[in-house]
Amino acid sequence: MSTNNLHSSNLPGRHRLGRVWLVVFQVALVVGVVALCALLFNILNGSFGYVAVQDKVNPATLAVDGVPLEELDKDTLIQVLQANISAGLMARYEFDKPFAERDAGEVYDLILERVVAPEFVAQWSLYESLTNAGEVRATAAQEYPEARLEFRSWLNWHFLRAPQSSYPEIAGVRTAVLGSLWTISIAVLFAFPVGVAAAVYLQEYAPDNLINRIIQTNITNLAGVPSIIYGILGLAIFVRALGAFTSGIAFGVTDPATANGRTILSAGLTLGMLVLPLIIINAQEAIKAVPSSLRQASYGLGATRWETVWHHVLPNAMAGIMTGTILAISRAIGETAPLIVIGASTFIQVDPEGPFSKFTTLPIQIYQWTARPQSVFRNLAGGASLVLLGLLLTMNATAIILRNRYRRSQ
């Protein structure tokens, strides 16, 4: 029997096998979409909904000369705060951050936290609020007659601009967002140039010998090392061995009595080490994809190897390099384990002011809130998750726009 006849006789079976695999691929796609929708629904379900709020002190009673609390100037707000809290607590706030350096919004938040002291006595999920609104209102009126019922979005302007607080009613993610931006920026500034330079050397300059093959193998293996191992490495190198530099003591910008290496700089360099193998591998693949004929043409015109790499190889590989950097940022921004090992604070109310400051990040903030026994903190975690997703999408979109613009300019 000829080969053509053999293939023709088996054609129905091959078509059936193709249809089976098509169904498998479609099922895999549906499972992925359903899982993503379930994740988003779970986050959104806890980020919005009715809440029953009861104030310890009515804000209207804190008005001064008929001016509502929210319209008072900074000095008057400080006087209101001082008249309603203890001298010891006032001194602690002054020690944490002098009132001269606080704006009116920060003082107003302190009054809300310590004087007005709103409390969520009950909360309902978004699904319950939309499908059983009448029952929710009746339950709130019967069980919490002194509370006011309001539909709350946990993701709002106050949530974005307010610092961390032990009171969920006024807690926010400003400090965590700033910490995440600082650490990711330092990680990218460290890992991107080092990773691209290493990829250029390994792909364009390094000879094919035993040492370089071992280095290449180790880089590939490092991409799969658990992130907590990088945390231990960062603790040993950046926090302890180089603590004088990462704490700022060597530059005279921090007090040696209170400074240590558990700073934003240590965290950013640790995350940079974490994503460095990913950037190297992706940059190598992008450089490898540049046609050899482009290099030969450059050499034929008398260009040196460095001129060929700088003017022809790197510009054509930059789109792929940027793609690898986007993937690296996506991994780094969600990491928690290495930062906990480094010494990130789980509760901090002071914004980071530089690379030598204490810090926390959004993933750590989310973890800390989900570990709290009060159910209302899980609503905060849902709002913070949306902020983290938004921050990730914004950074990735910015990188993609830069990549596409760079590609069009070539």
The other form holds:
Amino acid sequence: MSTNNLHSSNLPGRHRLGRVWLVVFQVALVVGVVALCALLFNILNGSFGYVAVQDKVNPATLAVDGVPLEELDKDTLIQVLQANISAGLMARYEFDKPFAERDAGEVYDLILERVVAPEFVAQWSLYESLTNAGEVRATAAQEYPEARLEFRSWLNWHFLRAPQSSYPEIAGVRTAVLGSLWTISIAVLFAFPVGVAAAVYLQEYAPDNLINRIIQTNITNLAGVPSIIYGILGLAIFVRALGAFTSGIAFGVTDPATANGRTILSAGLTLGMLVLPLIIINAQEAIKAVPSSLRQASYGLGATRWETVWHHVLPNAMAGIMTGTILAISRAIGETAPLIVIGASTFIQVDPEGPFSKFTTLPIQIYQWTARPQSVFRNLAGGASLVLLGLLLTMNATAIILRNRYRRSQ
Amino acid sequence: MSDTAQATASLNGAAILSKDLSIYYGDFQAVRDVNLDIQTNRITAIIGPSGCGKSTVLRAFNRMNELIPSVNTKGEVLFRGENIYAPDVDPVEVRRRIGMVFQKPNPFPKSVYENVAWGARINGHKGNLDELVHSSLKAAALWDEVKDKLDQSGLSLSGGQQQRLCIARTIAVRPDIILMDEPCSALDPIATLRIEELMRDLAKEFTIIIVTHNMQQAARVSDRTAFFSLSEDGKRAGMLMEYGDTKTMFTRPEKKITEDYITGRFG
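Requested next: the structure of the form predicted together with the partner chain (the form predicted on its own having been shown above).
Entire complex below, previous chain first.
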């Protein structure tokens, strides 16, 4: 190719520079992928693996008149339990929930927990279990001759179904999952309508003046405020100032355990406050993206502002608003700090029954398990992390399906 | 509104007229002292070079400029004997009576049927909506092409069909006047021709004002032509230079500047 002397022949250099940047971009991608893989490996590594289990009492010895334990009726089961635990403990169980109200399964679970009392004497990570199974077996046989070795998935049906317990063998995440679902539902019920309404006002009604610009700037900044600050806010407003409402006293709920306002309602509203700016900003962006030609067409037909917003702006922005809400919820469901501040219970065994119940949530449960000294709880935390991830993915998938259906029906 | 006879008398047979209409974008005067009387059931073309305020004047006739916060309008626009800028006049009512078709076809992302029915419905149409949709689409010369796909999205139509759908939507609310802001600029020549034919039909029932960049189009389609240009005092405000019958304007324009523009010497 002929060259003219107006330009220096720098093309190879320019291509070289392009290649260098390409490598930089690829390295950045690799770093991201490696970080993600490490995270997944870490969680999976703790969630599966060999455990050595040792029963305090062999369940076979608990059979009554030749009937194995799992086939006994409720009354016999209560007798078995009574024969094997102290009267004081029996009285405590009666106080927690009268035996008359418990079914046979619950009593059976109590016997497993207190009498059979299987104990995890040792556990191995997934990596060890897969790569070094022979040595794991040898160690187990040598050090825990009484125990049986099982490959255990810490994420299992019982784990999802069972309430929290201080015995890792029977502990589950049910209370935490229900708590998370309750708080997030209340947060969305509060933040979604308020956020969308505020965004509509700011985008479609508010005149461009100093006050509205200040409000806008503040909302944008609020989205970046650390979540612990929202926790303090929630503590001051919902727990303290509005305690009569959030504890349900104003509505005739009289539970001494929640009379201090540290309830699901307080938690949900605090998380709602936390995601409100995110929802407003995302909704504003979605509303901004609706072409102005649609608004003009609507006004040109003699529509009022309200009709234009309701029939054209909102339906066309809804897919984007929902995407923004999904992102906001994803952030809220993993929040721990503000809930600790407003007083999430770290250990409760009863399911939340409504907005005025005490609560714990999955991230708090995970935090509480990892803070325990016994290493076995870290496996439980791994399982709970999988549950949290699964919950998150399910919610996101549901929302995306909803959004796509909305988009198609347009 | 005052009674029709009196209204017509005060307007001298004009469907709508502007008196000393000036329009400002912030401090900038975009249009200066326009006095324009639009004849009933005629097609009036507004032509002129880019940036001379043609569209701004057009949008002043149904108060669409108010959707832009910085716009300020001075002077009067008389419609049925009443100044549409009077404080007690509702712009929503003005826009129902003075409809608008835009530069780019902008059907709603709804079905063809909904596109036509929506405006009538919100304005409290009392008759049969199916009939209205049928007659409006027929009047817009679109019925035969879409009668089997009334439930399909308006966006699935071709550009020319979309623009005729927008016209059908506009006439479905029974306006007196239809404003058209370069309605063919995004269309191919065949689609343009169809719209032009349609305009001639519509003029029997409606008063039409069309802004166009295309002088042949103005000559082909309009009865009267208004020529706008920038003021020559260096302030670049749009002014009405000449206004009259299209035939006269294109054959014997009074002003030199009009002749220069029409013969393609500037613009």
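The model shown is predicted, which means the values in this text are computed figures rather than measured ones. If you superpose the two forms and keep the largest set of C-alpha atoms that fall within 1.5 Å, you have the rigid core. Positions refer to the first chain, counted from 1.
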{"query": "Selected hinge residue, V30, P226, Q54, W306 [rigid parts, motion between these two forms]", "finding": "Q54"}
{"query": "Smaller-part rotation in degrees, where the chain is treated as two rigid parts between these two forms", "finding": "10"}
{"query": "Core-referenced Cα shift (Å), D103, between these two forms", "finding": "3.9"}
